[in-house]
Amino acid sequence: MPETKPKDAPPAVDEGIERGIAGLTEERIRKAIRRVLSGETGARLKAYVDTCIHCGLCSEACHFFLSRDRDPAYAPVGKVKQTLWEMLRRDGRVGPEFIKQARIVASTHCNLCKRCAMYCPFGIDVAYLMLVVRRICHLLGVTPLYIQDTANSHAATLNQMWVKDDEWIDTLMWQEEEARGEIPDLRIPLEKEGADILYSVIGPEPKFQAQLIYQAAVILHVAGVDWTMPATPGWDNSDMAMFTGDNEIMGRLKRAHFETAARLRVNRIVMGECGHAFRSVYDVGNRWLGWSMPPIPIVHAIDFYHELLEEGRIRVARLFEEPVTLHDPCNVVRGGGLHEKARAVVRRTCAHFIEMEPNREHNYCCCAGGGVINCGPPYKKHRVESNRVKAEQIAAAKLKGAKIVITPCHNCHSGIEDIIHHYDLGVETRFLGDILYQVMEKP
């Protein structure tokens, strides 16, 4: 495969990256690279590096490659060759400009969706390799400004939206009051020890999408669930530090989340519709802390909705009539195996379900996950143009009659909205909880 750079790399200036590379020296760069490659990686990295034969079969899996006219620089192996392999080949002797380009490639040309690992004959996980590159760049202080600001919020407040402690409680009280207009005896239980479930959300919900907390409270109340929410930091299950390479903050966030649940003595944590948060608490953050599996069971919203419907704790009063299609979020489908449960919920709640093609674990990524959307406006145009194949996939479902794209993940929801608007697709997005709340029986 020829060594090349993307022909249309985003021209925008990113202050976080430029400021980061300004003080770098080759010696400092080499030291950071050797620290990560010698001290934080091991047999897994060696196996991938020694096994890859640069065959390029992973290319057909990548939405960036397919949407960018099959430019080899956007192939998964091409992205690794531009970054990590070059660091290895040169024994860490690279300069600031190289680190700048490596950060841009690793953080804005790859969503860490792991679709390519399914197409690799050896199962090489390019997402892991890109996270290694991001980790090196983080240690060098080279991170896109917008996502670094979010990581700073995590460090300062233990949530990604700078939501203050009193603002969090006020939002829950506000949503409880709103919901009681519909169901007078509804409560959002705070700090209830010994409840079966701790319900956790991501930072944007109290900040921008408080209606999702309202809907969840109605679902939980009607189902008769014994649940609670914490009044203290530790309620936010999201984790942008995981995507910047700041593993220390990632571990701190996950420890706070699990310790909050342990303090309240709940049996399990039920998460709202977020994919990257599920990845963080179930697959990455917990393992950084030394737990092969979470110390308290984690249940994603898809799994939970399926449970409530199967057990008859939620009944459907009427089916959702508008034709729908379903986007499969990478982190809960390829990463969590919830594709059939998601379809079971859709079929139980919707009258007309139209599959995207391809679907399930083969579905294309939304191009917003992996922290890419969180890198902010400088990369938005590049991001939506790098997922033309997703737009074509949605357009094909629309031709079959779909009017709604169900997206059970926050980043997917935002990313697909951007794609819909950019390509003028004329469909809408909904969360799975939106549909369930609308069609369920209520007192």
Given for the second form:
Amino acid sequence: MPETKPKDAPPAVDEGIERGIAGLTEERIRKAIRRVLSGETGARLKAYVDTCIHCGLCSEACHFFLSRDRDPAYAPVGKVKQTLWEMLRRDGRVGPEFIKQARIVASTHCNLCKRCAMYCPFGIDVAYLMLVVRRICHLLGVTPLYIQDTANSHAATLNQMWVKDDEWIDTLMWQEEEARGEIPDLRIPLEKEGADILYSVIGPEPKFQAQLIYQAAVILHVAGVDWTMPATPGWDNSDMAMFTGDNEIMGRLKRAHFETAARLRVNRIVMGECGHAFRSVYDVGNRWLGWSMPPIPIVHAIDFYHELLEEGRIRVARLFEEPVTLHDPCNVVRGGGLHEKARAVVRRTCAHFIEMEPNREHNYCCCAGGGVINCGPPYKKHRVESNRVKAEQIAAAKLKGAKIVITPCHNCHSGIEDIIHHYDLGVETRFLGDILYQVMEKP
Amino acid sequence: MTRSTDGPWDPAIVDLPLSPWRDRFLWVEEIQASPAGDAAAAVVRLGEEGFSVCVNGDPWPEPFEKIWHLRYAPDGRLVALASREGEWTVVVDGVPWENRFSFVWNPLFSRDGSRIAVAFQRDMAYGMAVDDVPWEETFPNLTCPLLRADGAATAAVVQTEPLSEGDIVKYREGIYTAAVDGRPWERRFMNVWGLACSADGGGRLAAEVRLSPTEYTIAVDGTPWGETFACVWTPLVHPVRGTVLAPVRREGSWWLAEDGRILWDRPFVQLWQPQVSPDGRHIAAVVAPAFGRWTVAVDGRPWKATAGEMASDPCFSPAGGRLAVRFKDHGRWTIAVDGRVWRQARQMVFTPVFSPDGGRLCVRFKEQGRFGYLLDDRPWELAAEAAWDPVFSPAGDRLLLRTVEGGLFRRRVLPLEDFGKV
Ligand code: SF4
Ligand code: SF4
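Mind pulling up the form predicted in complex with its partner chain next to the form predicted alone we just looked at?
And the full complex, kicking off with our chain again.
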């Protein structure tokens, strides 16, 4: 690998990072690095570091590398080189400016999408290594302002969007009222102990996208599901603390979520269309707490819609006519294997389906995930420019006729909208639930 | 409902048909059973006038625009949260409190049910109210409301000043604390979570607090322990010793601490839900002795039997000699008692209930949408449409079971030897 620094790194004037490094000493940095490398990481990190032969085969996997004219600084291994290897090589003796740059690389030059792990002959998971760097930066108090504010909300309210306890319940009642305009006896059953399913969402739904709760309520009602939503904190399945490196808050959020489901004595948790939240409840957060798998089964919306359609509990009145393509969200596809089920739902609901290439587990990330979009406006231009390959993918699908990009993940949805605008692609995004709600038979 | 028996514990079956309710109202929400099983109630939709609560077939005299969270208090009073003209209040047996609020939620009952507390928001100011008396001081936000078991005190986590979005500096300085009966502690923290207080008078209030992004501890009556930890979970006030117990995380493992000092001699992969036996002699907690294995530890010694998915709600018998916990393994729930796992497992088992002498254990279960009971690991497949937790008679020789079967709300009192027969 040639020695390099990223050519077009954003002019990051980020108060969260600047304030964080202001009080740092080399001694404190070294201590934090040692704490993480010797106390919190084990055989996995050592194996990755010892195994990597610096061959660069992972480069071809990364949308940053491909979109930024093959700048080696954006190759997966290039990101490790600029961060973790350097910390190891210098035995933790790095300065505040190094930490600043490491935080920017780990938090805004990598979506933790794990595509590169499929290209590495040894399966080295660079996403994990970037999480280790993020953890070190968190312990040092060096975190981009926007995502730190979101993590603060998570800690204070146990949801991502500073939604107060009463505002949450009020929003559910409001959506129930709205939906009764369409289905007069619809209910959003609150605090129903012993229901079959707990339906959980991410913080932005009650805050900005309450119509998604309305749509989900209609789908659950029409399907005759025995369901409930909690009237207490623990309703939010999202988790930006997982992406800042604040594992303790991540654990607190996941414990609240699972204990809320356990308190309500439900059999399963069905979650809305969110990818990072799936990763948090299904893989990372649950395991930090000591659960090898989710203690109460988690069903992602894709999986659930598939089940409802397969079992005939939701029937399609008329197919969605506009030609669609499908974006595969990394966290539920590479992380959850839901790609075929997503296609089955699309085929059952849409008349014309055009595949994006490459697809399924080889699909390119949206470049919003891994908390990158949550680092906020200072990084937006860099983010969309770092995903030219996604724009090309969508443009190719459009050439074949696609007008709608179905994105069954919140982060992907926002990230792809930004890409569509930036590259002026002239297509629209939809959730799978938007489509299902539109085409389903309703009473 | 007509009574066909003389005393509340005379063996009898009394039925109340629910189908007339469904004919009379547009819809009937979840049925609630009174603690004594002598009444059933539900929120019902009236039509244009809104909602009411139907008790044993008769609606409350006055309708409301909205009603939610209908529950029986332990003393048998029926409590709901309801709104009229956009204002919310607490309604007890059909009679609304005089105070009106912008919203009310999280109703809490004292152990005997004589006191009712609720969290409220009034014109964006947050507080708690007890028996229609709101806190004098209100706050920009409030979470974790708590009512002491004797009903004599309330507490909550409060935000003491407004915070603008993105203000990570002020947040870091600390704008959260705990308030007792509306009076906040002097000290502010970066975060405050789970509260615990002693069951009755002279008690202490303990809370999980975060002093900095990476330092957690327990604060008691506003003063943090001298020791800090990587993380902590909700504390517990020891009912006999008056000390504060809490799970604490150190070097990647969880320990049980008492008043800031490590109490148990061994750590666990996880440790939470600490409980003290009613006689104060034993401490139990849910623990993960290894990654992905769950059980309880009593006085620091984990049971050999473990479950792969969950151990939850440890519960001591009234005299403290026995301990039961809900276990989940391979997708099925069961009960483990004193280290032995029951053979019967179900899709869901609810909270285990000991007889007064601790000799018998009964629990409600659900399988494919139908309810039944397990008594000492022996099933009764009632296939009920709804069911509530069992209640033992004071002498421990009889059971009160409340169910909905064949569209009838059924109150059933039976001698234990008739379990599964009637
Ligand atoms: S995880 Fe994804 S974004 Fe990160 S380096 Fe690998 S391919 Fe690139
Ligand atoms: S991570 Fe794998 S593919 Fe990338 S340079 Fe190292 S060995 Fe090669």
